[in-house]
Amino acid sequence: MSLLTSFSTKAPFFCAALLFGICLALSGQAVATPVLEANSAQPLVAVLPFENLSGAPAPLRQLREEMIKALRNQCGIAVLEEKALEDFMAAHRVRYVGGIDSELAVAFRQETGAQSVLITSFEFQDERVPLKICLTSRLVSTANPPIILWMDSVGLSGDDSPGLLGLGLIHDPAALRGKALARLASSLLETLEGRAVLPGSAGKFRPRIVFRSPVLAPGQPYVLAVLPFFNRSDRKNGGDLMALQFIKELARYEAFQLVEPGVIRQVLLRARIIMDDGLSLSDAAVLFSELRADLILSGKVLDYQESLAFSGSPVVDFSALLFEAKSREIVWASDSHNEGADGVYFYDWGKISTASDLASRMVRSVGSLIAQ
């Protein structure tokens, strides 16, 4: 299985190589058979329109255009062209974009040649001042099932280098975009490149409460499904932003291979499964046999709340279980709590402007301890 850029003309080979050997550490599996064949020289990647958890109105089509030029002129990817996109999505009657199932997946291979879809979310948008975006973004394998072959966040403010006099301050909401989306390019790019590193979690950051069961043996792959958690903050699709926050992180250990959650969401809408207030056993068996996963994580948002002001924090507080498959117990169980300000005392120097950075750096964390 591969990615879908190629990034020297000269060199088609030795991408495929590279592309191959990436999926190959982030399914922790050998896989049959790779998504760009040697002869591929530029493999294509169909860029999804944008899903919305903002809950609010946002200019989804202008940013997925300015993604899209970023993948083409920042990374050399040839992306889908979009009368054959609509036409796919057409006659696949594709209205849900916030991933793929693996029917759509083999089908977007077969019908458009499409060898990785490209989901991006749109989490928030502020364009009072200070200016704020986030954003998260995942390329997925066209493979039977698909398997996610990169993925991160970015969120930002246009006061998160103010720099001397205020001259770094970032009053234009179109240069926040293209530094946000810029970022997400650079991301992919070392991935395919083989630069990415693992990034590293602060200690303010750890969870304040953490059960571990001697069940969950470090080092030992597994198949990891993260349904999305309950969401009990003021905040609309909390628990869905949760949810990808642990995908993300999860997802850069070689120990995990994590599924898709347009999987998940398939086999949760076939099963008819209604989660009102926590995961019972019963449909824990149904999803452990469905999903064929080792591991399923689930959890509460309590609040997940936005600094809309200078002078504020974000704050951000979950809960998160992990329950494995063989035993049906719980091996995993934290609770976390953090502010934006948590540990900054001088001049706003190390604080976080939106609650997206806020819960990465904090589900960073719980995925460290979790992949001890």
Second form
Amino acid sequence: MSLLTSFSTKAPFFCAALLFGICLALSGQAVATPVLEANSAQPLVAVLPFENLSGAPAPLRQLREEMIKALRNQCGIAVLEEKALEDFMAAHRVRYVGGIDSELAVAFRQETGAQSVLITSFEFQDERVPLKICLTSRLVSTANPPIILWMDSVGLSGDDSPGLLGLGLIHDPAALRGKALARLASSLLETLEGRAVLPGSAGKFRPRIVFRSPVLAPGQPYVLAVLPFFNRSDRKNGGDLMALQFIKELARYEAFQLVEPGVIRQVLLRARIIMDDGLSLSDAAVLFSELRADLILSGKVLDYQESLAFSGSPVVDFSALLFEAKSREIVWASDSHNEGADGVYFYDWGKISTASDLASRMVRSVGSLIAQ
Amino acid sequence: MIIICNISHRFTLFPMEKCIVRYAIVLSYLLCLMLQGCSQPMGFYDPNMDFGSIHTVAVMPFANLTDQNKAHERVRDVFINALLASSPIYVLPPGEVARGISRTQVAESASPSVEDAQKLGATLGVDAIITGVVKEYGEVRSGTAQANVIAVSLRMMEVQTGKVVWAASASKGGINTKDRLLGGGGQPMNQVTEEAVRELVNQLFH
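Could you switch over to the form predicted together with its partner chain, since the one displayed so far is the form predicted on its own?
Shown next: the complete complex, the earlier chain at its head.
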């Protein structure tokens, strides 16, 4: 009990110190905010309104409030006040909440004192049995350029762990939401405390066809930009969802420094790059120069389908292409296709119930091969 | 009918039976050759073409003759990756090919004329252009059995001369005797596609 009490009282300060340290270490050109830093003991995190990639109405406000609560209670993080965030967003006319560009990041730091911004994308929710929820969240520093400090996703289903006589089934949407948010908060805490471990990837999720050029040197540090994938699936925002999965999995490797998607979006808009059928070499040249990236990852999503019925399983199909800046050539190409029931033979043991979870495992496998 | 007699020494064949055995061996050999010929995929190679001189190719968008609206994109993606993965040939990114088509204003990108192919090849800086047609893609049914099937045809045009130097077809999947007798859904579509594409790539580099 005393141990628990001791941990619960010290954890917030410990996390705060670590978060502050990471922000300072990673943000080379960080703009100092002496007033706020002197007054506040904890680094401030601005939690942006959630981005809805589900293609359907979702209880985003409620989810965000619960997320803030989890961050405060579980991680001991100080969250920027609602009024200050609203004023800032109104002043800068911030409508896009799926990322931040460099200018906005600096403005955040200077005007609100937030050292980092939490960006969350709501992927999917199904309130029919079995319940499902999928979220992706990332913590981005307010440096110039903004750096992804942490990123993780969660895809849960109410029947993930049915247990004995179905006692483990979750029928309450609020309980599943709480579990998902707690898992995200726990992942953030692990990263802040330096306890995060690289998850393994199962062989059944390996891409079917792989090309790797010798130009792609293993272990060499690369600045990598992941473009939104071309969506040829029936799932709305399938391309954005797949790009987020790649960013999340590749950000785990020290060799890759991922460019914040908000920065990429800003460059694509400013350079008026419209890609109809993939990235052309001239567009790639512009992006390499503007983003100062060594690699650009692009791809196509052909299927991003949730399980349609109780007994069904999700299907994910995508191809990925990696371009290298110096050679201006494809240095990696892969083709992946999996279903949630792949390799499941006994009583749904090992079955994956959400497309988000399936995509995450498939991309993890691709990421580990790229990073090798 | 071969009569084998075991009299004083082991397994002796009489002269008549020896002759029958010889005929049977020759016949079975010819039958094997005929069957092998039937199983070989249809293909064309220009005997005067030096395929070693092809270093970069552009894979054009495939034509789709099926009722599956994404079939040609799926097959093209798998083919591009398989070609990159299993050959020394570099495949131009699809986005660059699309840009080339737009710049040269090729109307029929799935089956360009000789002039269009040459113009496109010069713009993209490739040695050859590959075009393709997806003729069958999806599920077939026969009675209670069902299976996935694919049929693809490809052609390679050399940019310098505009000549077709290679053409091949492959079809995979479908309902076999086992499916008819025991039922079953056959192989998954992506697996059938990969098999067909691998066969085409193998034909190109046989």
